[in-house]
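What follows is a single chain, given as structure tokens, in the form predicted on its own.
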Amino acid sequence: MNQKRVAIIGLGLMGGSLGLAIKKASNDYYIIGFDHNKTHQKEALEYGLVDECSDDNERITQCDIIFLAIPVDAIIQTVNAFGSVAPHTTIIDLGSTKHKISTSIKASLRTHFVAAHPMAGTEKCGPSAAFDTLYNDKVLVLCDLDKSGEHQVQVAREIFTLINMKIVEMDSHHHDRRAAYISHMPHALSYALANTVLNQEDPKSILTLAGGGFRDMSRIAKSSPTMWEDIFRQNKENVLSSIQCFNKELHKCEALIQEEDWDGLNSWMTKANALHQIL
């Protein structure tokens, strides 16, 4: 059987279950890995994450998918640093940020890509936080897709679905928006919430009486600094605009307890619980 020939770059979360579902799905690909922490090809290879690791770049140019599962602005320069791919090659980035990538590729190699965002990860990272149903039954974006490629438009959403996932399109601008929103400013606020007590005269303390409110809140504070300094850096007036947001509310919410405004604050805490009427 002549098996489609993937690679994915970076072997942690995002990449080694993306291996593993693809795996899972289907037999029709081989999986090629590549992670410049050589403990991680290791790591990915003993985990059944990738059919084989490979430091060849051209073999990796040459595959029909090379997906990018690696931080946002390492993006960016690997693509860049291709000096040419397969003509029916297809290029994914699994980036939690879309624009700043989207209108950064260089020319030659822009019909080439698609730019995706899977809305799912956990706080783990390494191989060893590589699961096969990461992706199953999540949203994906796909954004921009004017600007790739008919054929590489079809290859995104044939695996894509493979992989059991929910493809939403829309612009990059419009994406990184409501990214900031639902999930780049939710980490800065785990992290903010995790320093205010850490910063406390006693934090062991105070953590002892941390329940699961505590707990969920400030779980994805252990998300990797590097990976998301990255992601603040590229969205970072987004970000800002949401920070924003949710200060004033806070603000409100101080307010409303300061002025023993206490129907006031009911009202304000009511009409919060209609979010999950939504979701």
The other form holds:
Protein chains: 2
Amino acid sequence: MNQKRVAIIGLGLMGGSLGLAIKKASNDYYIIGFDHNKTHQKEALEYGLVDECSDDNERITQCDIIFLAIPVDAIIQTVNAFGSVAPHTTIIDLGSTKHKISTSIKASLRTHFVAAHPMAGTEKCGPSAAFDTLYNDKVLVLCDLDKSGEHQVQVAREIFTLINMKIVEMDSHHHDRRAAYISHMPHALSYALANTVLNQEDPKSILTLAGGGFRDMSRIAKSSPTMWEDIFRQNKENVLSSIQCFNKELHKCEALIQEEDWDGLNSWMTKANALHQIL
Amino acid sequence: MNQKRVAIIGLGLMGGSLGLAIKKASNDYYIIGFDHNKTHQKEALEYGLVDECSDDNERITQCDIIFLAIPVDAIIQTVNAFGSVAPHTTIIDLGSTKHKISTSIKASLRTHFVAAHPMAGTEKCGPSAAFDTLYNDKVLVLCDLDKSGEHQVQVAREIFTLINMKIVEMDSHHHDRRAAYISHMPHALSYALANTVLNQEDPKSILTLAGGGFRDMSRIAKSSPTMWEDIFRQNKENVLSSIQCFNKELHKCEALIQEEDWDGLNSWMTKANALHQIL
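What does the same protein look like in the form predicted in complex with another copy of the chain, given that the last one was the form predicted on its own?
Now the complete complex, all chains and molecules, led by this one.
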């Protein structure tokens, strides 16, 4: 049997779950993992996330598909450090920002490259966090497809369809603005909420009272600072403007409470309720 | 068999789930429900949340226990409208604020009254939202117990222990300050986040990208404005000061991103990660 060769660079939650999902969906792929953390490579083999691990750059760059499941700054560095790849190779990144990545890949590899962002994740990280349904039925955004080769676009569509993702397309500018509102700014809020409580005099007494609402809102404050530092750096302007929009809304709420405009506050909350008729 | 009589006023998520939990845990209680919404009374009977519904004030005020599972302003109005209750009656409220309630119950009923706040709930409301494990293994706060009769405190402890709640005690001042940080302010954030996205030019395109993080953070923005208007009114000062603390943290984050102090941002996020070693 002539299996297609898939390299997954980065064997944490995203890369590990991708290995599991592909192996679960099909026997047509042979998966080679790489992680600069050797303990992660060992764990990835133990958990069956990949078929083998390899540090051989030559072998990786000859694969049919190379996935990059690493922080967004590292994606650019890693791809641009590839000397060349096989003519049929498709390189796909899974980063949370898209514009900087899409415009920073070197010209000689740009048609090989497909910029993707799966709207899936948890606050956990490392190979032990991987699970085979992470991507199932989730949205996948593909960006700037006019810059990718026809073959590469087809390969990307096939593999994401195989693991049951819902593919949407948009340019990387739109993606980054929308991702700021739906993901990056909410992460900033969650980190700020966690720090607000931790800065109080007796945080443990406060946390004793934590119910589902607080747990949900502070969950993503557990996310990796290394990963999020890169995202905030690459999407700085959109993140700042989305935080400013949020500030305006929260100030509206504060003013309504301060002025005891309870009807106004009720209307403001009722408007927010509408979110869930859309979502 | 001599069953104890329990009245539940308010047959939504909280009251309905309480009826189910008590009936599941013991046959020693006969449960009489009341809701000013007659459709809710009908539904509560259909779903088996209570044994009967009654509009008879006399009958309700003679019960062994009267639970108030209604918005916090209505709790005060309803209890103070009771002419009198039986000598052995225990009145327990389930409101999210405690100081205003604890200090507003009329003197003739104050020893009958026990101020309680179960740290449990969902964003849903109405009898159809009720489920029998809502309170299971959750924290219950009892406040200002020195103002309640000895018999009433014992009755309250027994019934909340019966449905497997973890009881903690504190004075209502401390409760309201802590509840502002762990519950009330996070609700304000969630409503503000929902409105921020809804105010954008194309909210549906943004919401297409919603993953678990956004869904979790906006979930409680679906909560009832009527219920939350009352809570924000009763806990105004604590809510405002907790929002101000949050603003300082978020401004810190904004400044770090604006100034491109990535090390500082990384440290700030790492600090937030510590929350989950406590929680």
